[in-house]
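The chain below stands alone and is given as structure tokens, in the form predicted alone.
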Amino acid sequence: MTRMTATRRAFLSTGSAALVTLGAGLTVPARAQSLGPTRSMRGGSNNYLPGAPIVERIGGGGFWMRGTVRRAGDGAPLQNARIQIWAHTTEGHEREPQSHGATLTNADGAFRLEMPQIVPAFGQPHGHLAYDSGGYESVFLRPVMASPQQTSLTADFVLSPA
């Protein structure tokens, strides 16, 4: 049978490593960290134009854009909040105001709209999105497609309190 004789440096090194542990917090569960906000894209705000009316579709449809918005820290979804959406499509321009259109979230924070299919411009498929409508600081975003053929496209907003 081996038997373990404890000496006083194993001790004090245990010992120590304990305290380190205790006093770091180590033991305690794992704390969530606070869900920071989303940053204006380069790019996004062009051809912006303000106050585009809250529409069922923009133009002929057959294109999803969707996404979600929430608060900043705690992540809670925000209801009824505006969302302008535009793009360069198959029926428009970005710039013309026919291709603009705004929707509310829903309870979940939750948005989608429909909207013609968007084509590339600049080389690039591309929409805009934008929270503008006050309560938290506005945000705009470009996200970009993998492919023009995509038939969708998702854009997520976290927003901070203005």
Contents of the next structure:
Amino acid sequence: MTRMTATRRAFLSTGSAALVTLGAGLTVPARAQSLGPTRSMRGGSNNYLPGAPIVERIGGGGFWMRGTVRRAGDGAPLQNARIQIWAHTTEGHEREPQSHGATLTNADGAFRLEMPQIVPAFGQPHGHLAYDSGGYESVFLRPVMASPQQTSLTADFVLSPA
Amino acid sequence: MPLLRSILIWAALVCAVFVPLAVAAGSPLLEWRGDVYIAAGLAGVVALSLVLVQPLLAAGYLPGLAAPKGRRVHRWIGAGLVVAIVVHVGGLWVTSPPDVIDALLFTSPAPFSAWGVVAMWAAFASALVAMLRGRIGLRPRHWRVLHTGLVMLIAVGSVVHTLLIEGTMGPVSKLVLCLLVLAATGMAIADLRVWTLLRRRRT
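Mind giving me the form predicted together with the partner chain, seeing as the form predicted alone was just shown?
Let us now look at the entire complex, which starts with that chain.
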């Protein structure tokens, strides 16, 4: 009997508390107050060759690496951020210089660079991207493709000032 | 028909070992890999095949290789397994040192590498204890419990490692070989009744 009463009391108090909270507009949807920086991924800097040249495309192309670069905090797009890209492709291993290239972001903070098809290497079809140009903290990413048949890969950067 | 039975068992084993190896050797991925990388990958497939052969020898399932003879071959295959693992890891190291260093330090982003590294150390430990057990005076019952524990790590570690990799092995032949490894290891442990050694001996 006591148990029953307790349950009803608990139900009523919880229910009325919930009603008051909702009615008074005290609930706030989870909203990011400020955009946190992207953290480097494990193994992201493996086989990195600093200073890859800015190129029209890497090798013969056929595969697209895309993404955006924004500033931590307010999320403003960063123009002319230099993104270096490398991967094991149909035209070479990660360590070979011809597998490396760089591109710059446009006014919207977006970048895209054509490169040869990425093929599975070391157990996963994956690419490497780096922001390592001073100004902002370096970030090394290593996105993995859901399938080796994919012909593009996306990676976004949020950078915090160095 | 004991002869027919022997022929069937050996034929099944030869298929279980060589079909996955042939599929891997014909993988389209090889076109974009250097020789050392190719050799490293195939050494991994060979190592997994040897992990299948080992329990069959230990439990005397292979016709013509019963108890004393089978155990002798088991020791040689064990040495071969260590060599295959060394070629596998060494070849990968030459191909991409940072990826292998990450794996060995358990900081690799790839989910499969830690399983492989655990299986590797278990295999090395197994071989080392097998060589030294006379010298260090390890009791047979302790040796068997220790060896069986390491063997379970080797079998489960290599199977999970293999299944998670997107590599040169064909999906079907890979799955079949992995299931055979688990079945053979489980069957041998059950038949050899190793767990009875864990019970307190009656006085």
